[in-house]
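Just the one chain here, the form predicted on its own, laid out as structure tokens.
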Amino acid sequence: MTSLPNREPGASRLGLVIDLDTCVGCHACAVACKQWNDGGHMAPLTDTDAYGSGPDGVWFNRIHSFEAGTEQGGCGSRTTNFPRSCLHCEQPACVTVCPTGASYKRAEDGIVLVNEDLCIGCKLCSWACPYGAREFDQDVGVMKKCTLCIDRIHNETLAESERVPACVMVCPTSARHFGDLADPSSAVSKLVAERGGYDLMPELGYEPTNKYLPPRPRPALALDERVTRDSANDDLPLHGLLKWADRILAR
């Protein structure tokens, strides 16, 4: 079984901030991901019936959404979207368990890679991750999985402002979050601490370095309130395009 680097002093972990609260689920990251890993460190991802009734394939992130609780005041409920990919733990069990070194953690910034070169596709470290962030690529008998883009991150062609994970570049409300973990003054080490930042599944013991951030709380409307406001807007004078849409709405 493969065993975990000795942490190197000083060394970053570079992880993700995840923030629930804004996270509007529109998939741009799981896309970027997509495109940026198809023809980079990991590339190429399978897709098998790409248009067809079955389609399939290899997603280093993925998008859940989930109806969380009521809101204030106990009317309605509010949609949390919850982007899913690897947490990069501390101490992962993906890891250990590999028979072959192929899965292993980087000692400079934590980072856990696969080297396909090692893999034999025996599966074993997507049984042991509780997080369901390992994917099995079957046109080339090897597991892949997130890279935090490492081929980016670490790509001094790039402009430094463009070294980042493709799912940070591209997210349109600023939900997530790059930077080192390991280090108390960064700005996601200081986000963590000013919002509550928390782990995935804390009780299992593998340190993930990925924080979530959770949804704040929305303010409550009393029901005089929402009526009033509601019978404001139906003064609202409507105009063009909105005319037509009223009347289409309506019928």
Contents of the next structure:
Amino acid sequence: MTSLPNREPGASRLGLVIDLDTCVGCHACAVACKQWNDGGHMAPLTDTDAYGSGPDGVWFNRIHSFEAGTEQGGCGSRTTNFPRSCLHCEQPACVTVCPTGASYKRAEDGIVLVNEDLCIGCKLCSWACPYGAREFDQDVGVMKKCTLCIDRIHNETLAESERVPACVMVCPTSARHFGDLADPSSAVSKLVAERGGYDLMPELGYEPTNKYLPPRPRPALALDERVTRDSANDDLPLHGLLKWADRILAR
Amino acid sequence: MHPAFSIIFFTSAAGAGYGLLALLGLLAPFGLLPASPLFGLAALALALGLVVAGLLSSLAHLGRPERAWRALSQWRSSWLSREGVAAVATFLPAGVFAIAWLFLGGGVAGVAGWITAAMAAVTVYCTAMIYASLKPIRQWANPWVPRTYLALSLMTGALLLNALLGVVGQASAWSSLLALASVALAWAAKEGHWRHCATARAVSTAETATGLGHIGRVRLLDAPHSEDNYLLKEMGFRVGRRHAVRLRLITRLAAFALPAALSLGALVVGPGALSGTLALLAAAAAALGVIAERWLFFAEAKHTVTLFYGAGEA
Ligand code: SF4
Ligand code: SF4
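Switching forms now, from the form predicted on its own to the form predicted together with the partner chain, please provide the structure.
What follows is the whole complex; the chain from before opens it.
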């Protein structure tokens, strides 16, 4: 059913909170995601030309790097690593546009999934997702997406501490947090409240569940003139061998 | 957005087919069309042939075409599903209309014809709403899209009808006038759409996509992968400005200016072999023009996912 489910008032909203302050952009989460899901619920995550010159493949998690504040000279701008995956939106048009009923949102925890046995591979859901969270598997002819590791988080054969998404397990800086964002007393909800967690593209009205924590404010650094000084014009006090090397190199 | 030929052909061929079908259903009951069954057969075959060819082409776009029937199930929420249901449902009144018009005549043909016309319009509207309901693409999510789709469907249908009448030597003033008026309407709608795209402000920016706008302007430093991926191939399609300008010129000329001039010519010279030829040329030019228009419709549409890959606004 691609109509959205009736979500009971107390129903949980499982999702991720991603800390852009601590993420170092190591891509470990993307790799762990690929590894787990290649054998998981949505398997396989097909790659084409994996060792050739134009490798391509299905990834549920992709890490971008942005520079924010480009108009601020010197040390004013911030480099921010930015993991991007499905946000398990409350108003997911990716689900309602689906003509077959393959895409659905779970009433009990809000996770958005694709039933690969129903999908006709029309790709419309990937057009309807503003965040680029859905990827088409050329090989199988169906759409794939992040499952929030549905086969880990409810998996009783795993130790309780491991019942979190693979990306959260692996993150070396603990920049990724998993929990119930409908419960105001959960650790993730508190983190969002404390750090001013926000939605991506709120103007489109998808009401993402996943939240991003902004980089912490940093004291403004005065421009260090040693950084910007044009060293080529410097009259460095050079003697002997150094002076000779400088002359050779300057040729 | 990637301009897939299967979808370009589907929307333009089925649009023309539904336009012609609607006009046949509307006009036949008034006795405005030639009574010969041969004309009826040819006209219906052309209309339904275009519709079926278009629908088959749309299947070519699917990853799993053998499951296409499943797309009829989610009409409560999905415009694509509604379109499928409307397309299938239109064949019912269209079949009744065809039989009644060709063999029986009278009231049945009238009622069935009008129902067919209404269903054809509903189907084209559903096609347009598939695109108009996608918020991540602002060039599509606006009321100009259904207007353009409906007007272009009417236009191509009217030009085909005028050409058919011309071929059997029955082109008349009203059919040329109808063609002319529908070209004017469609041209106005398309210019309205282009103006909307050029003037409406971008809804989303790299700043809102990343939420880093409070720090300042945002630019991409590093993309996740060195090579293009599905997202970029499907939604990151970019058309060069020069190509866009040239294709708009082709669209204006082939889809609108030429068919208008040729229809006007057909009107002026009056019924005969010459006006028939002019009407045929008008339809042929429009076919080329509408394909160019539809190619641009996709190529110029900018998806918000591009904001994560270096675009400033979408
Ligand atoms: S991020 Fe995209 S795929 Fe995920 S729920 Fe939201 S709209 Fe759907
Ligand atoms: S690609 Fe599959 S999941 Fe996506 S809208 Fe089409 S049928 Fe539904």
